[in-house]
Each structure stands twice: as structure tokens, then as C-alpha cells.
Amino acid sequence: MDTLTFDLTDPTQYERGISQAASAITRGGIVVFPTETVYGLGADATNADAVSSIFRAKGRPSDNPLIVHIADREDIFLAASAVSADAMKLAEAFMPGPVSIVLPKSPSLADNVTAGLSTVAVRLPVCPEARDFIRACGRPIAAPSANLSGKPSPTRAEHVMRDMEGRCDVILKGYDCSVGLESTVVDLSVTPACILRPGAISSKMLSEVLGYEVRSSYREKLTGAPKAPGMKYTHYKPEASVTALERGTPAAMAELIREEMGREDGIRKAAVVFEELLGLLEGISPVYSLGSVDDPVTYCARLYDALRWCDTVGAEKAWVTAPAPGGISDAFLNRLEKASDRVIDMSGKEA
């Protein structure tokens, strides 16, 4: 497939890029577009054949539902058949933003968008390029992340070029994703609401708006079909075998990295660490810095780039440091654990 590419950071390409992408959607094609979370691979959410093209391009299992993206808050009624008072509270508080709300599905949406479920996750991105694209399409856009299934999600234009050039009709290149992790998915089709996938919008933030505690169900064993992406299948994995280091001090994590990397002779190794460890790992190479352990916005935005970097440097094994749980760090931990072959609890227990 020939892929047209437009750089939306170049003002001379912006309008033509949006127009060509919208035309591709109208013809039943698929388009890569930037958002603040990760790049998406979009199709007309009302066109089952177009939606099927997403699954083929990614190699994505057909029982893994897609999120439907809208351009304006009132468009939530195009995707959902019913919008509760709680849904409106969340929409007013967090839309546009990195949150997807699970609601009863509109009959206008293709059944394969939701893998046959009666519910759909709806999201309104902050990213103006995403909203201009969706608005130009004149319809809701179904879109998972624009990566090959199971691999780290794309947060930079070079990531989507590597994964999707030749697999889609149009690529809209934008700026690096500012959030860098997929949206929080909150299920309002159940009472009380619960989080199916953690993201930048925390349970505390949701609870404050709804007036009751929003629990997290993503740690529970899945029974039945997944209601949101990221609940069932292996995700976010680089080619390297990843060891995640959790609940450790910088000194303890650096010591373990030195010890384990020193034992692994004859293979290519890499470390992905907080900047507080850099001085403790002098002589270790290559090393990717996630930024400060006190800067969750930065280390979350860098996680997928770091996992892809492991493959770029040809690492066969990689060690990745993790932050303490809480807030957006829960999303970082969720994605890292899904990408890892081994998780070491530095308080003494290995999982």
C-alpha cells in the first residue's frame, strides 16, 4: 500500500494533510493521527469494513475492542446511545483530555468496533491536530494505538513511520505525545464506576468529580470479553527481555543492575533508569534516562520511547526502573509490567 505522509508541524502542509486524511476516511481507508496520549490508527467507526482494516494492519485480535474518538463534547451522543448524569460530569471535567468513558453503544457504530459488546469507550482528545482531523471526517473515528499489535505504542512520528508506513493510507505526523501513555478507561456502564485501564486521569481525580470512590478493576483477573483495550493480551513489549525493578532506592536499584548486567556476558544489554541513578552507573552502557523520579509527567511520556530504544540499540536484555505507585505512576507501572518478562520487588520479593 502506498502511504501519503504529511507533517502537521509544517503550516504549509497542515490543511492539505487534514483534507487528504479525511478523504481517505470517507473512502473507507485508515489514517495515523497524533494525540496527546499516543498516535492513533483511525477508521470510520460506522464502517465495519474500514474498521476491519485496522485489525489487519496491526495484526490485532478481533476480540480486542477499539476506542471511539470524537471532535467535540456534544459528539458523545453520536457514539453512545445513552449518556448518564455521571458521564456528563466526567465529560465536563475531563473532556477534552486523556480519558475514555465506557457507555452503552450507539447502534450507528459498527459491531466490530466493540468486538460485539453492547458498550463503547468514547474519548475526546486534547490534541488540536487530532480534533481537526476528526472534525473534518464528520463522523466518529475508531482508533487503537498506531503500532504493530503487542509492541510499544508510538509516541513520536518516527515510531509510526517505522510501524505503519505501507500499512495505512495516510500518516499525519505531529509533535511528540505530551502524555505518552494511553488514556484512562473508566467504565460507567456499571455501578459504581470503575477504572478498566489506568492513565493520566487518576481514580482520585475521578472520585472527586463523581462524589464517590471509583475503584480500579484492571488488577483483577479478567472474566469474559475485555471491555477496553489493554485488558487481555500481551502489550507494549520490545524484542528485548525486560526486567522491571520496583520499590527500590536509587542505590539499591543501581547495585542490582550492575550485578545482573555483570553476569550477562556475551549478550547485548541496556538499562533504562531515572536520572538519579546515572551517577551510580558510571561505566554502564548504553543507558536511557527517564528523567527524574520526581517528574512523573516526563518519565511517563518517555516510557514507550525507552522501550523502543532498547530495540534500536539491539539489546537482548534490558533493566528498567519503576517509580513508587500512585497517581499517573500507576499507569507507568501497569504498562511496564505488561512489557516485562520479570518484575523484581526490591523490598525482597520477586514476581
Second form
Amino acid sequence: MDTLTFDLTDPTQYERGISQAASAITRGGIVVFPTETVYGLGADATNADAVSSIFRAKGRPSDNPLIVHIADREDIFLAASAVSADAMKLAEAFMPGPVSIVLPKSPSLADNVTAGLSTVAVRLPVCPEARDFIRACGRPIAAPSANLSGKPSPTRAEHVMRDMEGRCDVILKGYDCSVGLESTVVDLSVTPACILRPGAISSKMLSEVLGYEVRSSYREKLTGAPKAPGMKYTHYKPEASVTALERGTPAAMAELIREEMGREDGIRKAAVVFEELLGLLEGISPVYSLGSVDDPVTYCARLYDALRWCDTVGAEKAWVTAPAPGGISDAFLNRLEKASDRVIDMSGKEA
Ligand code: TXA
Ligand code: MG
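Okay, that was the form predicted on its own. Show me the form predicted in complex with threonylcarbamoyladenylate next.
Below: every chain and molecule of the assembly, starting with the one above.
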């Protein structure tokens, strides 16, 4: 398939890019577009054939439902058939924003959008390019992350070019995604509401608005215990086999990386580390910097780029340093653990 590409960071391409993308959607095509979380691969959420093209292009299992994107808060009823008082509170507080709210599904959506579920996840992005695109389409847009299934989500234009060129009708290239991890998914079709996927909107932020503690149903993923490889679904995986280092001091993590990367066993290795370790890893390469351990916004925005970089440098094994849990770092830990074959709990290890 020929893919038309427009660079929305170039003002001379902006209007034509948005209008060509919207007409591709109207014709039943699929379009890659930027959002503040990750790039999405969109189709008309009311057109079942268009939606099935998304599953085909990504190689995504058809039992995994898609998020439906809208351009303005008042369009929520294009996707949902009912919005509870709690859902309205969250919509007012966090939409537009990096959150998806699970609500009863509108009958006008194609059934394959939600993999046959009676609920739908609704999202209103902040990113102006995303909103202009969705608004120009004049209909709700079903969109998963624009990666090939199983791979890290795309957060930069070059990532989507690599995964999706030739597999979709239009690619809208934008700026690097400012959040860099997918939206928080909150289930409001149950009481009390619960978090199905952690993201930049934390449980604390949700709890403050709803007036009760919003719990997570993915929590088991955050217990730093070493996990058996080969969990049922693989996600976010680079080619390299990833080791996550949790709860360690910079010195202890650097020492472990030095020791394991320094082994002469003919395997290509790479490290993805907080800036604080760089000085402790002199002579070790290649190394990708996540930024400071005190700067969650930056290390979250860089995680998927770092995992893809491991492929670029041809690593067979990679070591990645993890932050302490809490707030948006829970989302980092959740994605890193899914990308990892081995998680090492370094608490108690001093270097
Ligand atoms: O930030 C994001 O959410 C990005 C951008 C493009 O908006 N989209 C995204 O979509 O991450 P995707 O398809 O990669 O992830 C959607 C997640 C999946 O874990 C899916 O199982 C869950 O949302 N989900 C979707 N609809 C659901 C529903 N009705 N009930 C429960 N979970 C749902
Ligand atoms: Mg995804």
C-alpha cells in the first residue's frame, strides 16, 4: 500500500495533511496520528471494515478492544451511551488529557471496536494535531497505539515510519510525544472505579476528584519479585532480552551492569540508565540516558525510544534501570516489567 506522509511540524503541510487524513478516514482508510501519549493508528469507529484494517495492519489479536478518540468533551455521547456522575467528574477534570474512561458503549460504534464488549474506552487527547485531525473526520476515531503488535509503542515520527509505512493510508508526523506512555485506563462501568492500566493520570489524582481511593487491578505487576519468563502476552518488547533493575542505588545498579555487561561471552549488550549512573559506567557502551532519576516526566517520555534504541544498536541483551514506584513512575514500571524477561529486586544490595 502507498502511504502518504505529511509533517505537521511544517506549517506549509499542516492543513493539507489534516484534510488528506480526514478524507482517507471517510473512505474507510487508516491513518497514523500523533497524540501526547503515543502515536495512534486510527479508523472510523462506526465502520467495521475500516476497524478490521487496524487489527490487520498491526497484527493485533481481535479480542483486544480499541480506544475511541473524540475531539471535544461534548462528543462523548458519540462513543458512550451513558455517562455517570463520577465519569462526568473525571471528564471535567482530565479531558482533554492522558486518560481513557471505560463507559457503556454507544450502539452506533462498530462491534469489533470493543471486541464485542458492552463497554468502550473513550479518550480526548490534549495534542492539538490529534484534535484537529479527529475534528476534521467528524466522527469518533478508534485507535490503538501505532506499533506492530508486541513492540514498544511509537513516541517519535521515526518510530511510526519504521513500523507503519506501507501498512496505512496516511502518516501524520508530529513532535515527539510529551508523555510517552499510553493513557491511564479507568473503568467507570464498575463501582467503585478502578485503574486497568496506569498512566500519567495517577490513582492519587483520580482519587482526589472522585473522593474515594481508586484502586488498580494490574497491581500484581508491580511486586518487584523475579518473574518467570514467558508470560501469556508479550508487550513492548525489543528484540533484546531485557533485565529490569529495581529498587537499587545508582552505585549498586552500575556495579551489576558493569559486571554483567563486561562478560566476554560474544553477546551484544546495551544499557539504558539514569543519568546518575553515566559517570559510574565509563568504558561501558553502548549506553542510553533516560535523564535524571529525579525527572519522571523525562524518563517516562524516553522509555519506548530507549527500548527501540536497543534494537537499533543490535543488542541481544539489555539492562534497564527502574525508578521507585509512585505517580507516573508506576506506569514506567508496569511497561518495563512487561518488556522484561528478568526483573532483579536490588533492595538490600549495597555497593
Ligand atoms: O494513550 C493511549 O491510550 C493510546 C493513544 C493512541 O490514544 N492508545 C492506546 O491504545 O494505548 P491500545 O489499543 O494500545 O491500548 C488500549 C488498552 C488495551 O489495554 C485495551 O485492552 C484497553 O485499553 N481497553 C480498551 N477498551 C476497553 C474496554 N472496553 N474495557 C477494558 N479495557 C479496554
Ligand atoms: Mg498498544
